[in-house]
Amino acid sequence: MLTRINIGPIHPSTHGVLRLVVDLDGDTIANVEPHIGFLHRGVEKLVETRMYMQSPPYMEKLDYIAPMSVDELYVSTVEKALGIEVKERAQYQRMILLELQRIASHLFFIGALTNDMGMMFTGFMWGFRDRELILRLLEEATGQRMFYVNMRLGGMVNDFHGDFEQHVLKTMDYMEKRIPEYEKFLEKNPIFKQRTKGVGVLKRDDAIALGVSGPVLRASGVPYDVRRDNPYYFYKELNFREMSLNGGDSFSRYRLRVMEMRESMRIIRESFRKMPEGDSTGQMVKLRMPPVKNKVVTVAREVPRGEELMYMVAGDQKPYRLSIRSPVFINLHALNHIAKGHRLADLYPILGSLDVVMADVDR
């Protein structure tokens, strides 16, 4: 006899408004059905009613943990549709900011995961304290603490100021010392290991069949990363190294993000070394653009939660059609497969290891 319970639609262990309908056999999960739509606001349709450069602020609301990633994806899609080339210096600056955003997102993940498990408020405070240093750098570069809207067609809103590189590298030196402390604090903690190792295993073939991406896919032994397999900007020239593990469990999904933070720091340092002199500012915002009609473009990016893909049919002065493939939406729908057979208490570290942001699920 199965017992059905509701978790949500508002629950402290969900990253947004999510309802889970869980069927239990005793304390064992027999089925998990995510109910979504509580945050749906029709963003894709709204974009079709506005001119091209009126929409970046809408894009950043899709992932409020890594808003610049979605903003850059949308602007890059418009650039491809309109045939606009991005300045070389701006490409390096975009990589630097996107990797800073990735580090900030993964720090949020670590803090939120330990909080979801209800075991270590210290991990939550550590993650948010160090994330604050990255947010200050992003604010220094863009003028905004959140929702940066810092991309312009062909470049950036503003070039980096003279001391920005020094401030970033100093923070990276600090983070390189901090990450081993996270590893020591979490990976030698018997409670953390017991609640994540072997919990929520997603096998390699199942990960491919379910279509997951990002750290969830790579933690299951599939070394697919858009930055390497469909490279953009100068990732290929920087000898980008994708990270992968074979465990496929919640611990591996945590561990992979720690590895990615180290690689992001290496990319940031290398980008500063190779960034040419010059100007990175893009075009001034113009609502009226050169006429283009019925051009179909697709752009993919490796955002912190996986492969985000944007499909656009360019219309005259505004998108005729816009569709977004969210990695969070796909990863969330793997929850039922991953959680079956586990105890109810395991549901929260499993969900937390998927790094769900509901605003990007519903749109």
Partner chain sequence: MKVEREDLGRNLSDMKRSGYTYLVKITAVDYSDHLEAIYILRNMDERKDVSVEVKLAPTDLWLDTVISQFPAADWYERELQEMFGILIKGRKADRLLLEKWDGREYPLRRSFEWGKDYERM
The other form holds:
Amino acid sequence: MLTRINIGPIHPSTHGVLRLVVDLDGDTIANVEPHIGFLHRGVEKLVETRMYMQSPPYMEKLDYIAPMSVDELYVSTVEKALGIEVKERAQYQRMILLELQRIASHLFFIGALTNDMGMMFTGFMWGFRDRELILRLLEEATGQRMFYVNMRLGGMVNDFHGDFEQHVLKTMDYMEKRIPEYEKFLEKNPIFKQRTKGVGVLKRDDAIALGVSGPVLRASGVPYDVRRDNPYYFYKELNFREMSLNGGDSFSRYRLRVMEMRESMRIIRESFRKMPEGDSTGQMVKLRMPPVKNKVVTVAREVPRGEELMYMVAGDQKPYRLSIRSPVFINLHALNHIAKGHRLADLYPILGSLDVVMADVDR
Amino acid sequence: MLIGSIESFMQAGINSSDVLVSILFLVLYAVLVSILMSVYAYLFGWIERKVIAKAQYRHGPNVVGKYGLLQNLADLVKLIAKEVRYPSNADSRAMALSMIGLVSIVVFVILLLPLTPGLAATNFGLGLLLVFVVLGFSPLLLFITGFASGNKFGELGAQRSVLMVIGYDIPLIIVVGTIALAAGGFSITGVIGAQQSLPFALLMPIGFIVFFIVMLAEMERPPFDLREADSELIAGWLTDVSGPYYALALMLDYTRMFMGSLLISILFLSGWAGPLLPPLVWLLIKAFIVSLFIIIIRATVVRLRIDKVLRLGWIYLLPLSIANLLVTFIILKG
Amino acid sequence: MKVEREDLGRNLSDMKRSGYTYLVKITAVDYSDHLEAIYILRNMDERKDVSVEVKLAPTDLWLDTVISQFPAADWYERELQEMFGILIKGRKADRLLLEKWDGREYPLRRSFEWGKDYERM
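May I ask for the structure of the form predicted together with the partner chain now, the form predicted on its own having been displayed?
Every component of the complex follows; first up is the chain already shown.
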């Protein structure tokens, strides 16, 4: 006999307003059905009613853990639709900020994951503490701690100030010492290993069939990374490693994110070395744009949670249609497949290892 | 000196030939022990918050009272002032009674323990056995609370509590049997007496580890807090316990820690034996250190899964406890 | 790549056999006089994307489900049903995924007015 239990929408471990209807066979999960839509704001429709440069603030609220990545994606989509070139220096600066954002997001992930597994907030506080340092850097660069809106067509709102490079490199040095501490803290913990290794295995073929992306896909042995395979900005000129793990379990998904943080730091250092002198400020915010008529553009970005893609039909002054491929929307869809047959207690680490942000799922 | 005179006064009263006087003194003793327990629990509610805050680079409570000492009192007042609510399909009487029963078990077990050499309210030959018999009721009451709440999360927590008992109870009884074997009887004062030369923690280190792990599970401390499992089951068996009863549950957390620490100190760390300081102080110091260790564990581990608990119990703890029994037997007889 | 609606299932199966195993996104655009459903597929070995477009008349909105070829299509198809009123044939009746509309209004259609008070379910 199946017991049906309802988890959420208000629950400590559902990462926002997610409701899971779980059918349990004893303590084993027979079926999980995610009920989403509690945070649906109709952004895709909203954007159709706004002029191009009125929308970035809305975009930031999609993924509130890594707001800049979505903002940047939207601005890039508009740039591509309008045919605007981005200044070289601004491209490097965007890369630096996006990678900082990725580190912050992954630190959040580690904290949330340990919390889902029942650690008494220690991992959470550690992750948040170091994330705060990154947020401080982002605040230094943009003036805001969480929601930046610092992208302009063709560049940034403002150039980095003189000491910013020093501050970033100092924080990176610190982070390089901190990450081994996380590894020691978690990977040497037998209970942590027990709870994640071999739990929530997503096989390579299933991962492709289910359309998951980002760290979840790479942890299943598919080394697809938009930064390398569909490169944008100067990612193709940097050398960063192809990353994939073959485990496909929660541990691989955790491990891959730790590896990604290291790679991000390498990218940041290299970007600073290669960044040309000059000016990176973009165009002033103008609401009126040169007219475009039904031009279709598709832009993909590797945001911390996977591949975010915008399909835009550009209209006159306003997007005619903007369709967002949210990586977590489809990663969450895979939850049922991954969690089936596991214990109820494993549902939370599995959900945590998918790193969902409900605002991005519901759009 | 003061403790000594109170001790002899109490002991004289309890041993009085008049049954009424004896009962009166027993009640007085129970009240004193309850006060001691409450103070300890309150203090540790605060210490735990501070220690865990330290581990997490936080400050912990620091607003209400000096160093946040009154924070827990504020919480307690808040909870007691709250309305008691039960779900419509809950058996409210069963829930309330079993919550009270759980606290009573803890008090009863502490009453059975000799806190000082001169004063053992209920020092009789089978004390050790009685402690664990009484303790065995606590998962049952836990189960009743969870099950009677009519909440599915409560029910899951209750089921887990029963499953855990299957995992850890047999190793526990074997270790207790080993202690009785080494002490030559089930009297708790006898157990402490047998440790005068060598604490049992050194005589049977494996048994100590097994007992410690089992006590962690018994006390519902992480990583064995599966029945409460706040990030999984909301609050497990406590999900629908509200108001003063929830305050009682929070108290229970720390009183059980006190009980567990006392048991560990008495059975393995030679109880109140120690130089210079009065015996009661020695016992409390030992219990304090054990409690502190338990708290630090809480700050660093993730929760075990129920099947892993059973695995731990049957595959590791059970053989270890049997090996412990054999090794101790050989040491004692050899 | 434009395909006819009737050939969609067969075309996608062909694509899948030729290596386009990864479904990136299904979306649709309402061009007022017609609707267009877009299937973006990816060849994971060659890192190549291709989009398959299906033209739909606004009076006759349906598509065949591709869930058997691409399990990832599940939620996207539900979204299309809900947002554009495109009936996906071959699915069992679904609970609404994102919205709580009664199914008479389709938010992402151009005829849906922003800011107007629609009756909620």
